[in-house]
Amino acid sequence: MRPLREAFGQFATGVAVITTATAGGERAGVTVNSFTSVSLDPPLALWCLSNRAPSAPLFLRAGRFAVNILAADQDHLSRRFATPSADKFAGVDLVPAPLPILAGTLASFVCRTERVHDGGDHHIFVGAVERYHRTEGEPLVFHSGRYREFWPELTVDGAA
């Protein structure tokens, strides 16, 4: 299993934190690198969550989720939401919204859960994008089990 995981890890990805909240106020958040756009018309996005994740039942019940695309300087948020904790949101800056949206991210998408598919040992969530926001900046990148940084543009003889 480990060699397969390492082979999959050769694909560099961005890092996102998926958050949700139920009508009763229960919140959950999890770090993923499985986010992708599916369709522009209609606007759809997907992400995957382990069937064994403690937050899986809450995500399945909530019916909505937010995708928070992390910036290069937000690896601390990636680690926080990847680690089990009684309250992953304690001390985290949030944008005022019905769903928990992390402040300072490169982009966020508020989605209604459209479908959940069985994906072996994962749930595959497909969401209809209801709202989104984006800013400029460098993304947090994950490759081969480590966070990576982009190199600044190289110049040759002063030309970019």
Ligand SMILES: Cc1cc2nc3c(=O)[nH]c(=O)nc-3n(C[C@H](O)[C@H](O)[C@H](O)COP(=O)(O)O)c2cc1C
Given for the second form:
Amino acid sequence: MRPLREAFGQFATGVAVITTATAGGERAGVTVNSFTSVSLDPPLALWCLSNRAPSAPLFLRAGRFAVNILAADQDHLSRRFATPSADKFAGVDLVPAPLPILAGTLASFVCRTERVHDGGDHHIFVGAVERYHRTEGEPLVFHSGRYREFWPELTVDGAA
Ligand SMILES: Cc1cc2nc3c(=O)[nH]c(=O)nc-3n(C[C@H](O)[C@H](O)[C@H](O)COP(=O)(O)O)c2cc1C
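Next up, can you give the form predicted together with the named molecule of this protein, since the form predicted alone came first?
Every chain and every other molecule in the complex is listed next, the one we just looked at coming first.
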């Protein structure tokens, strides 16, 4: 499995934290690089969650999730939400909203879970985007198991 994981890891991605909350106030947050935009009309996005993740039952029950796209200086949030702990949200800056929205991200999308597909050892969550927010900035990049920095912007003919 490790060679396949390493081969998949050659695909550079951004990093997102997917969050949710139930009506009863239970919260979950998970770092993912499986976020993908799917459709503009209707607006759909997907992400994949290990079906062994402790947070999986809560995400399945909540019926909604928020996608928080991390900025280059938010690797600490990526590490925090990738590490099991009693309260991943302790001390994290949140924007006041029904779902936990992380402050200082590049973009966030509030989604209603439209469908959950079986994806082998993962659940594939497809969400209908209800609201979104976007700012400018450099993204956090993940490649080959490591956080990366962007190269300087290239001009159209490829010269730096
Ligand atoms: C950069 C990065 C990307 C990750 N992507 C995913 C992913 O797409 N799906 C997934 O299930 N876990 C992914 N993980 C692992 C989860 O973040 C980790 O297992 C987390 O502890 C799950 O949350 P939970 O223990 O609260 O359920 C990723 C971790 C990192 C550091």
